[in-house]
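Only one chain comes next, encoded as structure tokens, the form predicted on its own.
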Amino acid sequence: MTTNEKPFSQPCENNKGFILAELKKAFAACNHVLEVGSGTGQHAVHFAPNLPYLHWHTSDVEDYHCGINQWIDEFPSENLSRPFTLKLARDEWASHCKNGNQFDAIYTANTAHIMLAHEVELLMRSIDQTLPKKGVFCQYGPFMVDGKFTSASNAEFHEKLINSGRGGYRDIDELRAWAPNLSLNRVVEMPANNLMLIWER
């Protein structure tokens, strides 16, 4: 891939419509959404114009900023902010929300099984402590339910992740324990053995 080519994820293209349908319901009363781990940027440029009543804030490690910005350059939206580097261990979430507003919604996709366990715990605890009352957290990806994988392919992928040094799949009950102030209101079955977890503070 040359430097002029935007990063591209086929799974992002495949799942963006299904995810957007859930976000329209979950974020109906929200104003400022923080996307944790914007990846290629494909989700952000698709969701922002289709959720014009809210402001979408992208974030990721610096290595991904160039690609995200390329997508934003090609598909700009007035309600879409360029990426910043989010430090979970620092209380800087609100400082990136424009005009002194607070993030009342958080979205993340396909991060929990890539991050190490202590990183996921820190993410959940940070959201648990910073999301305001009635705030919404939408968490998309593959998860374990009651200690079991939802498919054989998920179990196989989990082993590959572990062997490559990744954290592997997290159980929903584990996530609950790390975020005691969040209520898991809905668990939505999504295509390709994924789930959408919809939490509320």
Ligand SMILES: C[S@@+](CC[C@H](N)C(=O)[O-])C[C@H]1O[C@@H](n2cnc3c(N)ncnc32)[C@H](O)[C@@H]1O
The other form holds:
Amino acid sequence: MTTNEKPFSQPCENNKGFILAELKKAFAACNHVLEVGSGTGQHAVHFAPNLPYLHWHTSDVEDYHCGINQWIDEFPSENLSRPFTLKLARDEWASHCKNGNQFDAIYTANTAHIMLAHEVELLMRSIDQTLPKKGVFCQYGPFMVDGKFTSASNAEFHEKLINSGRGGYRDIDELRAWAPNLSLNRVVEMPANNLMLIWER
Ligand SMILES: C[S@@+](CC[C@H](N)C(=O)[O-])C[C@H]1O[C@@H](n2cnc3c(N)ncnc32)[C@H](O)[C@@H]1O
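Counterpart to the form predicted on its own, namely the form predicted in complex with the ligand:
First the chain shown before, then all remaining chains and molecules of the complex.
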């Protein structure tokens, strides 16, 4: 769907306020946030000006860059970077934090059920290895908890994802096993049967 030719996601409009409230707390002491899978770019243009003390770095696979740039063109922010190419299981991200800085925060939304299992495993292992001590990782989306779906609609969507070649829902315990150096400090219930997982190194 498009609005003024920009890509548009209604769920992003619905959830951005709730997510921002959690990011304000979780990223209060962070400086450089890497967003993995920025999608349309709507989250980035909303969050960056509302978190003015940090720098927000967008990333995604190439196909999404045009749309993210359209949103940034319309809603630029001094602390918001244009997207760089990041495809898990192909590209690294450390070199994209400039001037000797490092990403001390990672944000990703609605990616763990889209990526294939080995890509999510690599995401978790990479964050586990590269996030500095006290770094924070905020991971939003639908997840399985103790081997169960959190709603019937989530179970149905998981089936559709599997049938279309996507990875499908991941269980929180599986994510935890891939990131032994991260502690899952908080699991926040969010609207529409989503969760915000707040990990710290
Ligand atoms: C459902 S969209 C979510 C987009 C946005 N974060 C949101 O919440 O609306 C899934 C995103 O994951 C990205 N993605 C899927 N596989 C990926 C991979 N292997 N590496 C990096 N990003 C990936 C897609 O390009 C897409 O932007």
